[in-house]
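Quick heads-up: it's one chain on its own, the form predicted alone, in structure tokens.
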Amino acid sequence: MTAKRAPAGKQSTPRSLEPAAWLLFSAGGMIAALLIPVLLVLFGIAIPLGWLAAPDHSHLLSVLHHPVTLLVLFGLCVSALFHWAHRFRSVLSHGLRLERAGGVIAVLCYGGAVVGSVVAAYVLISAW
């Protein structure tokens, strides 16, 4: 199967960033849906209620200082933030019918996700 080419002399339209936004949205939703409940059950219910033995402080600290753990936590934060940004932009644009301010809404939502990602990176690096 071959791709269609634009006729000679005609320029193709610029590509949209919408597929990248949908990719971040779906990846963030999947990662957040799989990891956040597990972490909440472990550290919010199972360990405080004594169902599982609490890890030593030194062991937990050594796990948190491992670079792979930092990457996983950073990926979790970034993907959840971009999932939120895309969902919130959709709610504002389509749910509240603010399509005319779509550009400003997109910049604010995705800009907020970028700022949150930078803050997450700073917190994780400073704690390292």
Given for the second form:
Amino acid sequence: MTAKRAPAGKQSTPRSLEPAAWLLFSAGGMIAALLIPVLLVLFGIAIPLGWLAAPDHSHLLSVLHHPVTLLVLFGLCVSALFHWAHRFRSVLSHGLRLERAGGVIAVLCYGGAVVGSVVAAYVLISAW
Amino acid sequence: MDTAPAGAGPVYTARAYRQPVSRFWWLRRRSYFLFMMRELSSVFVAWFVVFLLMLVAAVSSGPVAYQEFLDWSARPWVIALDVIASAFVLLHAVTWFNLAPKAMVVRLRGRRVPPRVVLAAHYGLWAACSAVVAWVILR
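Show the other one: the form predicted in complex with its partner chain, since we just had the form predicted alone.
Next comes the full complex, and the chain you just saw is listed first.
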């Protein structure tokens, strides 16, 4: 890797939270790499363009009502959001040289991931 | 670093010179640019979470809301956004899996599993996950 990322948590994340943030970042990176391409290509490209017929509503509803689906989707949403927070924070702080606003950026990114996780939990629980 | 002995005449503060780095340093080299694109893929990962939650909410609201979601996702700008997002998510997946053999040193019975095997295992897992997801959705 040519560009080196500064160690996470140098700016404002408390030291004790660093391993947790790193674990969520890696878990999110892995889950996102494994699951997002197929879901996005199916629902974002193949079905809207008519390459594949859209699944029946009743079928998708029964898939959605399965506890495993809800658990997988919840894990996907939370870890993907923290993965986003970690990388987007580095884009703003190091990529765009906004180190001075590091504290605000960290709060906005990780705070955004927390808010997004709560919204995801709400949507998934009400779908059940 | 910045201290001078007290009472030794005027205090000169010496600072190491740091060359200012441009805000757009990542446009200078191809490898820096690719690094930045990989980091930016996270924005499209976040977009996918929003898209997924909209789909889930629509399906759970009933057939009419689901059809409305399908119509909305077929608008040209949404398709264009999802094509771009797919490209970035694929960049994320490929760079993630290609780094895995470096990030993971797997030992089996005291021997290091060759990096090629770790790489192949990740791509195999990716193919298996994609096949299962497609089968669950489309069957």
